[in-house]
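Just the one chain here, the form predicted alone, laid out as structure tokens.
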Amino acid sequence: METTNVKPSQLNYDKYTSDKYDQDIINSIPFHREIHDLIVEFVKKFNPKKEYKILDLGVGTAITSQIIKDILPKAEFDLVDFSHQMLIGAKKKMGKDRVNYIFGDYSKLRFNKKYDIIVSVIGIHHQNAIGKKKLFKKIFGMLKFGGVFVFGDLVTYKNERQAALNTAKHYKYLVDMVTDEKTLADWSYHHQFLNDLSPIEDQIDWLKKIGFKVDKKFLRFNTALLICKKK
């Protein structure tokens, strides 16, 4: 059973130049810059001169791992995506010191490492309410005992005012900030059309009866992020 909702050329990755995307994910998220200042300030309490292995499922243009990369240079990184444009952006932030890149589908894919960090930001989204379930215990595995999750998405709620209100205020940061109309038309058809997103409540439900500590960092309209520890 496929749990990913979506392939690649479905999505907008290889419409743009991975610079005109990094706009765009900010533009079209958000609390997109938010929710990575609280990466940050969580990823600087880790020690600097630890060889921490560090974990990107859906790393995109590699955005979340670079900063990643600037606080913790001595890490090891194994980046995932599932479009080879994304992974070429990647390429470019990231080198090719102690990190190393994986193309595929995170949900098919079977990792053999055991990590202290692994990130998600802005990708689960766009696996079903069971892929979701089977990807946060895969990641729970794939984890060493203290190691964290750090898990930024897109979320509904289970309230279904709540749910349409966010929604709306979504949609108008959308309308406020991008650049032009094929930009809006592609953005807002992606958001309707391609992502599947489940309430933050079952979410957080779904981390704890796995076995994770969850502390909810932020939650906005339909922005969250979750720093999940495997106790």
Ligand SMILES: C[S@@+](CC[C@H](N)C(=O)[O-])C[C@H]1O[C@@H](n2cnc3c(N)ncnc32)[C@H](O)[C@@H]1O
Contents of the next structure:
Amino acid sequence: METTNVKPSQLNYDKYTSDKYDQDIINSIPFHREIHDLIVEFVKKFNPKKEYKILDLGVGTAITSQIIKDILPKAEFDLVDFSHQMLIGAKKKMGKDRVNYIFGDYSKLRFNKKYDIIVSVIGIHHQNAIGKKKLFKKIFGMLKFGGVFVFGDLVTYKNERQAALNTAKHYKYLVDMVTDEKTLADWSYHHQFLNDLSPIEDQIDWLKKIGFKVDKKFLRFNTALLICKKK
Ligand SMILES: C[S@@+](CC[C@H](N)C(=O)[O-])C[C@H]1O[C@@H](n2cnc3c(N)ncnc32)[C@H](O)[C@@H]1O
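Now show me the form predicted in complex with the named molecule; what you just gave was the form predicted alone.
Full complex below, order starting with the chain above.
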């Protein structure tokens, strides 16, 4: 059974130079910066001398992993994406030292390591509900006990009025921030027809049922940050 509605070629991240992408992601995702400030605050609680194993799913140009690497310089990173161009952008930021670049679909790849931190920011919302549940289980299995899944993503709401209102706010941000018509057309198409958002309430429920302790760190418009600990 298919777990996503889109193919990598449809998402078309390969068309991006990393500079353009880095600007577009901030302009098209409300609170991308704010959730990263919270990630920094959280990661600062870790021991910078430890050699943590970290996995980033849908790494893009490694905005998140680079921030974590600055705080935890001894950590080893596995960075996954199914866009070559995005991995090239990630390499520019992260270099070669203690970083592995993995090309492929994270829902199909097999990972043989156990991780201290698995992070995914705006990288899972193309999975349908079945895909997300499967992936959350897979993530749980790949974490060490005490490990943590740092999950920032676009979500919707069970209540239809709440869902509609927050989607309107999401698009207003997009219209206000994106400076040219072509970029706006690309991202509004992407968000309207390629995203497969699941209600935040369902996602928290699935994560808890798998065994995660879930802390809802941030939720505004359609942007959420959950810190999920494997007990
Ligand atoms: C919106 S970008 C977010 C990138 C980055 N995490 C950030 O916040 O800037 C989503 C990324 O996830 C990747 N992606 C989406 N689904 C994927 C999958 N199933 N396997 C691997 N990469 C995936 C895309 O190629 C893209 O680079």
